[in-house]
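There is one chain below, alone, in C-alpha cells, taken in the form predicted alone.
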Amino acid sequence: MSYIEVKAITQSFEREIDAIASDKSISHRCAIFSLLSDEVSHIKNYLQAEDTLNSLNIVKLLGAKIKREGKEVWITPPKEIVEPPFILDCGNSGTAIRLFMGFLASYKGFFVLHGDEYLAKRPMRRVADPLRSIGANIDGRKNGELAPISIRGAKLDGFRYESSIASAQVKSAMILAGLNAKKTSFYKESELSRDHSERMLTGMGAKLKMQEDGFIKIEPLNSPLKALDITVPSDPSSGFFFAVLAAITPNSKVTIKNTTLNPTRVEAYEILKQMGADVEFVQKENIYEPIGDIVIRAKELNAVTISENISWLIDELPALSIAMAVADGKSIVKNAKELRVKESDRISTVVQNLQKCGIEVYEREDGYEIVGGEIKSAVVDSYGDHRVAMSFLIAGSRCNIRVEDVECIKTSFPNFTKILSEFCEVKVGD
C-alpha cells in the first residue's frame, strides 16, 4: 500500500500555481459532448489523469477517432454510435459511468459500464431510476444500483421529470437523453446543481432553456451540434487544496492562475472568505465559461455553519473540514447527507481522520460539528478517496501527517504531489 508523508511547513510563502490539473468535470464532458457533433472536436488542456483518458478510450471504443499531442486532443465522432465488443471501463469516475448512462440510453446498441472497486460500491438508481421511468432499458447489480450496468439503447420519447435530489450528474445524464428523444422534454432539481453541461451543450448549439417554474426546457436535437474549441481550465477544486493551504499558513499567499470562476464552482473559496481569508476573484475571458484568476491571502479563521448550496460544496468539504478543523470556534456542516454516497462516505472519513488528528469532531447524519483546535501528528487512511488524501496531506502542513493508500490521487491530479513538495517537504512510500 503506497503511502505520502507531509512534514509541516516552517516559513510562510508568496507563490502563483500554473500547474493545477485541468477541470476534470469539463474534460469528461468534453469528451462526451463530441459525440454529438459530426466535426472534428479539439480540446486544449485536455486533463491527463486516469478517469479522463479512461473518458476518451470509451469514446473511442464508440467509434471516435482520438488523436492526442501532449494535452492537445482532437476527437473525431463516428457517423454512427458503435456496439462496443468490450466493457466500458469508467475507472474511479462517477462522472463518467452516471453520463454515459443518460448519453447511451437513447442509442441503438448493447452497452456494459463498470469501473473500479469504489466505484463498482457507488449507487447507480439515482440516475438508473429516472432514465428508466422515461423508457430506458437499464440493469445491473442490486437492480441496478450498483456496477456493471448493463444498457439496451432505444429511441426515446419525451419526459418531464422532476428530480428530488441536486445532482449535476443526474441533470447531465437527463439532458442527454432528451436531447436525442423523439419529443421535446423538461427536467427540474431540488436546486441549482453545477451547470457545466448547459453551458457548454447551449454552446454548441444546443436548444436549453431554463424556465420561470424552474425546468430545464431540453429541445431534441434536429442537426448534430457545433464542435468544440475549447481550452479546459484549471479545476478550482483542485486549485482549492492549496488555498487552503495558504488560508492555515500566516502571512502566506497564493495565486490560482487561469481556472474557472463558474459560480456554481467556486463556492467552496466563498466559504473560506466567510471564515475570514482574504479572497479575490480576477475574470479574463467568459466564452464557455468566466475563466481567470483566484488570490488567497492568509487572515485568521473563524467557524462557519454551512447548509446551502451542498451541491456546489460537494467535492471541496474534505478540504473545508482541514481549515475548519484550525479555525476558531465550532463549524457545523448540515443537509450534507450527498457526501456519504461519493468515493468514500466522506461525512465518515472526514470524522474518522480528524479524530485520529486529535480534533474534537462529531459525526451527524447529515453531517459534522467541527471545534477548531491543533491538528497533531497522525497516519490516516484515504479510503480509497482522491479528495480525502489531498486533504489530509494538506493538513499535514500544520504537522507531520501520513496518508496511506494514495494511488487514488492519480485518477484526479496526478502532479499534486510535485506541486506540494514545492512548499513543504514531502515524501513518498510504498
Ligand code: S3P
Given for the second form:
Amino acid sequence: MSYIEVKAITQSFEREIDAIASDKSISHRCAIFSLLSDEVSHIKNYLQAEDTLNSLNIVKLLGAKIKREGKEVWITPPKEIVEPPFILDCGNSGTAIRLFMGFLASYKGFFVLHGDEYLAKRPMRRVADPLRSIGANIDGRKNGELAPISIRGAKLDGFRYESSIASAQVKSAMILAGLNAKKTSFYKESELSRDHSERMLTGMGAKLKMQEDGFIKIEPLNSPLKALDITVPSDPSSGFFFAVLAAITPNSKVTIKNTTLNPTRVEAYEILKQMGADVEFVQKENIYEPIGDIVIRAKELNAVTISENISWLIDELPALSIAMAVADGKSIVKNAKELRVKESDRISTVVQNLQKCGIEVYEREDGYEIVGGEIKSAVVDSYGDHRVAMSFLIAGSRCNIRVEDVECIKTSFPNFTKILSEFCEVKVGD
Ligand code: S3P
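Provide the structure of the form predicted together with this ligand, given the form predicted alone shown above.
To see the whole picture, the full complex is given below, headed by that same chain.
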C-alpha cells in the first residue's frame, strides 16, 4: 500500500499555479453530453485522471469514436447507442455512475454499471427510485440501492419531481432522463447544487428553463444538440488544497490560474475569506461559466460556523477542516449529513484523522466541531478517499504527516504530489 510523507514547510511562498487538474465535473459532463449531439465534440484540457478517463472509455463502449492528443479530445458520437458487451466501469466516480444511469435509462439495450469497492457502497436509490417511477427498468443489489446497477432501457414518462437532496448528480441524472422523456418534465431540489449541467446543456441548445417556483422545466429533445467546443477550466476543488496551504502558511500567497468561478463551486474560498484570509476573484472570460484566477493570501484565521449551501462545499470540507484545525476558536459544521455518503464517510474519516493529529474535534450526526490548535505529526489514513488524502498532506505542511493508501489521489488529481513537492519536502513510498 503506497504512502506519502510531507515535511513541515520551512519558507513562506508567493506562487502562481497553472497546472491544477482540469475540472472533474465538467470533464465527465463533456464525455456524456457529447452523446446527445450528432457532430464531433472538441474538448481541450480534458481531465487526465482515472475517473474521467473511465467515463471516456464508457462513451467509447457506447459506440463513440474517441481521438485523444494529450489533453485534447475529439468525440464522434455514434448514430445509435450501442449495447456494450462489457460492464461499464465507473471506477470511483459517483458522478459517472449516476449520470450514466439517467442517460442510459431511456436508450434501447441492456447496460451494467459498476465501480470500485468504495463506489459499490454508495447509495444509488436516490437516482434509481425517481427513474423507476417514470418507467425505467433499473435494478441493483439491495433493491437498486447498490452497484452493480443494471438497466434495460425503456421509454420514460415526463415527470414532476422534487428532490429532498441538493445533489448535482441526482439533478443531472434526472435532466438527462427528461431530455429523452415522452413529455415535458419538471425538477426541483432543496437547495441549488452545482449547475454545470444546466449551463452546458443550455449552451448546446437544450431547452431548460429555471422557473420562478424553483422547478427546472425540461423539454424533451426533438433534434440532436450542438456539439461541445470547450476548454475545461481548472478544478476549483483541486485548487482549494493549495488555497488552504497558502492560507495556513504565514506570509504566503498563491494564485490558482484559470479556474471556474461558478458561484456553486467557489463557496469554500468565500468561507476561507470569512475566516480571515485575503481572497480575490479575477474573472477573465465567460465560456459556459465565468472563468478566471483566484488569489489567496495568508492572514490570521478565525473559527467559522457553516450550516448552509453544504452542497457547494461538499468536496472542500475535508480541506477546510485543516484550516479550521489551525484557526483561532471552535468551528462548527452542521447540516452536512451528505458528507457521510461521499468517497468515504467524510464526517468520520476527517474526525478520526484530526484526532490522530492531536486536534480537539467532536463528531456530530450531521457534521463536526473543531477546536483550533496545533496540528501534530501523525500517520493517518486516506480511507480510500482522494480528498481526505490530499487534505491531510496539506496538513503535513505544518509538521510531518504520513498519509497511507494514497493511490486514490489518481482519481482526480494525478499531479498533486508533484505540485506539492514544489512547496514542501515530499517522500513517496510503497
Ligand atoms: C458532482 C457533484 C457532487 C460532488 C461530486 C461531483 C458532480 O456530488 O460531491 O464530487 O459532478 O455533479 P453530489 O451531487 O452527489 O452532492
